[in-house]
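For reference, the chain that follows is the form predicted on its own, supplied as structure tokens.
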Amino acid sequence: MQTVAVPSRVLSSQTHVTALTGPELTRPKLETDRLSVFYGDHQAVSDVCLTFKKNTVTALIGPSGCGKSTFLRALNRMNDSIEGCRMAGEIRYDGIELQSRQVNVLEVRKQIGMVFQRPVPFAKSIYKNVAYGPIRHGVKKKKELDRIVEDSLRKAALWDEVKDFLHQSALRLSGGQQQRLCIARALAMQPDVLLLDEPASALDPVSTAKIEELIGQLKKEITIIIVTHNMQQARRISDETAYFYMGRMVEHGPTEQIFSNPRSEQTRQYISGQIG
């Protein structure tokens, strides 16, 4: 019987890794079990149980302040850097509990990459923006860096637009190009999962369409989780949708079912614009 190993790169070198067989091979790429997030005494996310299948796009929808972005940042422990923030429950990536003391947080963020709402390119060249992560993780050979930069920019559908001025400032790019550059920067780390926090909210319709087309291509290789306020966008690009309200996940299921026949009346009211 075929076996695969747990992705030990997110673990410390002392961790024992066991092989998996049978039904475990079909487990979710990422999942949460009663995940809660607190900022001091305030509970921003409450007992969320959610699974993310490999090579799917899951949209997180809900009104502003409902906890979906906080939940998203928890998935790669980005909230760790916020003073007073703490989490309860479990986050499992390929079966590994990501809040274990044996987990290397930097490796977690390498395997579970993130792109934020507004593009934040470094004040460096386009080339150095994409090469930044690999260089920090020990890639030194120029030939290898050249390959990573080109491959990442191609995956982000940006190569043909920038290949002739790679060593010019990334700040000269348009907003849509800058956001695709940020996606390329995340892809340079070869993540398994990509977290997108409203990646098109500040973009024009043409740039938004390019981002959506890119997401459709990327899901062939990686798992994507996207926070969006745009319900038409969620319906267009996602395979599954989860509706959040007041820090809780109200409903999760196939996108078409959520939008055409939601089980929860609260979900129906949000989808129809009655609440928001």
Second form
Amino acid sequence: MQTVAVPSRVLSSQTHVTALTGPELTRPKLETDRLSVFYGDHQAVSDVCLTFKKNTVTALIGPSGCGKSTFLRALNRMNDSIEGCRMAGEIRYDGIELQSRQVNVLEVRKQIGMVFQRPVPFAKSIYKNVAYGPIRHGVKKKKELDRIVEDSLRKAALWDEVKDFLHQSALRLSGGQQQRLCIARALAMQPDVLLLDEPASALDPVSTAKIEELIGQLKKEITIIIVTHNMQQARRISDETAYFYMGRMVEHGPTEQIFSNPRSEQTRQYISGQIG
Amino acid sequence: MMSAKQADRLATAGLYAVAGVILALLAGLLGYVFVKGFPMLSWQFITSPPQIFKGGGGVGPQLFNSFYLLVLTLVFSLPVALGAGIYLAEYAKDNWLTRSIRISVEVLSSLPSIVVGLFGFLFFVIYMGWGFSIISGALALSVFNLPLLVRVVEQSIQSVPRTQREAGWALGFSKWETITNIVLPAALPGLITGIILAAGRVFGEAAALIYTAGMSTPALDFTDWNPLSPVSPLNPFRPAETMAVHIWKINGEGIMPDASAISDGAAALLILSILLFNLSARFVGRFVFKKMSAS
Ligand SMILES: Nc1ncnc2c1ncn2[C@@H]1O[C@H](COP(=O)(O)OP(=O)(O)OP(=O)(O)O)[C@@H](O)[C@H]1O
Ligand SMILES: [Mg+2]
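Having seen the form predicted on its own, I'd like the form predicted in complex with the partner chain now, please.
What follows is the entire complex, opening with the chain shown before.
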């Protein structure tokens, strides 16, 4: 079955594939079970249990410093690279425990893509920026690469703006274009899940609108988790919302319900702008 | 009492004056060397071998030696510097090993070059038995050059922001792949600029070479490019006096009638070469960056 074959790639050995059979349709794409993250002695994320369904957009909201980025970076194990950072609890991706020893972290990052708050183009051409990942992961044919680059740039709504100078430096693009290029670069890896950390916070309204529209398109194929400080944006683009406060996940539910009728008083205050 | 504005003006004027004095010094020095040396510069001067007793000799072999030594020095020191610089910038944790590497680099870089030369004499010339030779000279220059190069590599790698690395990791690149595919290309312009500047320093070095590459050049046959042949310019086991050493030598013991004119010409040529190195350092770095970011 396709749904089983894809995630099994994150395992470096195939021993656990048998454990995957089960009700694939009802199982969440990604879930965390009592996930905690520590920076040295400082606990930035505490016992977070969250589920992310396939083809949904989940918004993570909460005041600055409440651990949204830390939580997001735990999901593709980006925190591994930070010295002194350690995790407890479980993250399951299609049922596979991501912290287990059998898991190949490079494969995880390939399938769980990430876009950062500020655009980070490589000092290369537009084409190379997008083609780099696929080249590294074994795509050699020029035709195939051309197709991936065009596809990804189209999906990121950038193709029409750059198709005539694909081989010029990516550093010459505007900030908004650079951010869409970074999204295209992530999409070129054909990820299963896309993590976005305030992807539009440094952008103008037009670029922001383009990225929001893009997210609406992308969720037909993949699962999206987005951190945002913009309540209107969370409301516009997400299906589900999770509110974080001081490292804890306070409330999680359908976006409409969270915004119109939150269960927690704290959530209500934050959404109405009473908590910074 | 001075107002803040007056104080600011005074400070600015002071800084301009200091900058002016430095510029004037530099211009005066270069002007003096060039005015005296330029009349000597001719094709004949930079290609023909020196004369010992008559006038009219050139500095052809010395010029060749300088470049050849430089190339060999870079061949020896660059790989080591790249390895050490990458290690220090990307992998080194703060422990006794890395601390001792850093201290060694510091100490090496503060050694006077004549001391490096004497070490080269004892170790390469005498102990290894290579005599006054290009190989001894190039290795001594490598010792002299290594600390600077290591620092150049480490600093240009560190100047690549962490976000670039994270972007690489987020694409599923391993640490090493991220370094070779993303960090090094991004650091390349700075690396090249630094390497060329270091090369200029090596090119003008004399003290480290006097006791290692020697103060003479055998008769060379510039049509024989077999590195094993004793008359070949490429033979690494022949002695080789460079431009800088040649200037030093003829000022001390030159007995040709035009010794001082030759020394002036060689000085002008040497400074010209080093100026070219320094100017091209900026230019090449920028050029590489442009080329690279658009391919
Ligand atoms: N690399 C790090 N080392 C140590 N502490 C860190 C590190 N990164 C984040 N923290 C701490 O962890 C806590 C959560 O930070 P995090 O960046 O996850 O918050 P955030 O919710 O994303 O905030 P913001 O909305 O401002 O981006 C903060 O107290 C922060 O100081
Ligand atoms: Mg954040």
